[in-house]
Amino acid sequence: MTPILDIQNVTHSFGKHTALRNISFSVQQGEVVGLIGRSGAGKSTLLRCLCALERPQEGRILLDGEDLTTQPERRLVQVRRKIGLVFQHFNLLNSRTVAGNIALPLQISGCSKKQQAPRIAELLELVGLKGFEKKYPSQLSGGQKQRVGIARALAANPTLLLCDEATSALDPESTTSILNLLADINRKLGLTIVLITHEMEVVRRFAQRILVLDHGELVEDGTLLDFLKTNEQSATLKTLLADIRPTLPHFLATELCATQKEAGYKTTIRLLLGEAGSHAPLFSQLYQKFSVQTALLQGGVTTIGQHLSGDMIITLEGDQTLQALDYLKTVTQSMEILGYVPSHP
């Protein structure tokens, strides 16, 4: 299959300093990607030569089989309405009421007055803002004005979707709604996204597969269930995933042996669980197969690109405890034993 946008060895630097090295990958029509990096890891850079407002040094950007960096302004005027920006601070026009901004992309394409009317309609429909369209961004709230600049976005019907830390200017809520509102996007319209942003939440959230930025270079590329079976993560990756993945408490992690030394100790592990292994009664079925007391200490059952997925430390106490451990290693992405804590009454 011939993916809709196909990096190809790209190297872009500003004078001495190197911001991207040899970044290579694509991204297949309707899938999800979340391009995600510190500050200083080429986030921005890599999305101006996407949107072709840079040009490369070396190596090719494909968008549906043309290449950006060879062809003439004149046709990257053109090209470049085949791709839908959504920013972080919204950058709507104070002046203009939300249609009038939903209608800027159709006014410079060419539409006709007659033409645009239906199209806003739809748009805000879309986007959960009927009724709204005479409204200006003063009135509006951040997640409003986020979906004011989706709706805009969307107004060509792009071939690409790229959110530039579209969510990182909002509350928790608006974030929630946002990353729903693309989701819906994305399974309703079929639209390839690129969400770049800082935040591994984020990511976690929405995004089918991720890509790792750091320093310029592309570190990581798969999905983050991946990620989370393996121990072989760059340094990067692992700092990304501490913000997201349960930890013991600090009171708790204290007290962690390493061995059992006695009677007396739970044993305390790390459970990662796919789409089946969520919905399935697993301390029930512990108990049941084994006699086994399960706790939960940390984590639990959460979402990882728009699936259920488990992330978990939990103690296992019984005197079948052994075969537990080997029926968890079949019935588990991944298990993980921490060590050994101290029961208490």
Contents of the next structure:
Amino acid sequence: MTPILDIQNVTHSFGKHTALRNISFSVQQGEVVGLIGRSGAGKSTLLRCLCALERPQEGRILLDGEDLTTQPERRLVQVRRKIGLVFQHFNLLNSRTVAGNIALPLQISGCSKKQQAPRIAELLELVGLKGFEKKYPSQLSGGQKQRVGIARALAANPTLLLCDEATSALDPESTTSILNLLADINRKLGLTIVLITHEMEVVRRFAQRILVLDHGELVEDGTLLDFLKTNEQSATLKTLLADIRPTLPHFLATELCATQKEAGYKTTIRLLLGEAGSHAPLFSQLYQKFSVQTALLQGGVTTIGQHLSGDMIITLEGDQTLQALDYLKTVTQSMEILGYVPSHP
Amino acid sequence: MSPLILNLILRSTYQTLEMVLASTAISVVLGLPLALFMLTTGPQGLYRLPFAARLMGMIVDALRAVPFIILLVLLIPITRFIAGTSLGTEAAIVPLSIAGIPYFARIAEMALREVDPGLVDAVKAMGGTRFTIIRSVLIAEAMPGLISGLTVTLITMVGASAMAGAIGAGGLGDLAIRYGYQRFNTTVMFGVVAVLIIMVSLMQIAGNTLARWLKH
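Rather than the form predicted on its own that you just supplied, could I have the structure of the form predicted together with the partner chain?
Full assembly next; the chain just shown is listed first.
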């Protein structure tokens, strides 16, 4: 299948500063891809290249088979109408009502007033803002403004939806509802979505694939589960993953010993579970097979994209602990011994 | 107050309003495109013609540097060429407009500069043409500021039109000088001041109300 978006060896610099260095990746129709990186990693430049606002100095950007880097400006104006963009600060026109804002891309693509009204009503229904037509942006909350932003981005039936830090300016509750809305849109309309963010939490919940950008280079391309499994993580990946991985609380970490000093110390391990492992009655199996007592210290089972995944720190206690560890190696994605902690009352 | 004086004040008020409204209208109609030109040809603008932007800025500043009373005299040949005469209310509209255009242009430019550049980018990314960006983003979003600028220009023109009395333009300023100052007629003087205060207050109130309404 030909990808909807194909980036080939894109390099772009501003003066002496190279913002993007030899970036290549492709996105399939209907995919949700998270593009993550710290500030200054080149996310914004890449975004401006993707939405045809900036022309990269080298490389090719193919949208639906059309090379954007060689098209004249006149054609790029047309191409931009097929790319929906959702902004961090919403960028709604304060002089227009909600309906007026959503109508703007329709007006730009030459849609008559008569055709606009039903489309606007349909979009407002989709984003859950029915009856908000006549309100002004200043009367809306952040989450509502972003819903209008999404409706506007969808208005002209884009082939690609780019979200630029779409939830970074929102409170946690609105973030959740906006991410759910985007996931809904992806499911209902089969729309390809590229999420650009610096928050791992955002891509964890919703992206099927993650691209990591660091100092203008694409350093990782894979699923979150892939990243969690790799033992030799890149430094960038490690910092990014630290946000969402369970860690031993400080007071336990200071008590952690590398070897088992005396009896009563419990083996502490980090487990990574796939879909099957997350559904299995793992802890009771350990008890039945090896009479090993298990306690959960940190973490648990969460959702990555559409799948369950476990990432946790547990302690094991019992005579057959070594056998239990061997068994865990076979049924989990990865198992790492962190050390031994004394038992607490 | 005798009916004669009342009549004089009424006629002068009418002349002042004629000069102020006509010159403000011309200032806005020509000053707004000038402001858009200066903004869009600037370094971050949509058209980027840095040399043209600087040149236009210099012309505007030069016009604004000349005191209005001097400008009135300097412009007499041009006034005569456009209006056919350099005397009278209609003729005064020419120098008033020439002073008003750069004045409003600078104020409008400031209001347009206040528009969030993110909005311009957003509409550009939507595939909007430069015309759409100018009309639907720059002008529409700056409207409250433009209205405030219009109010300020209107009131400045009231003051400037008084000076136009020097070239026989008539109006309230002329009346106050000739009857109030030169003939020591305090009644006329106070009458004129009262009319001016009411006129300016009404303009300010109307401008504020409109700007607030546009802000939503």
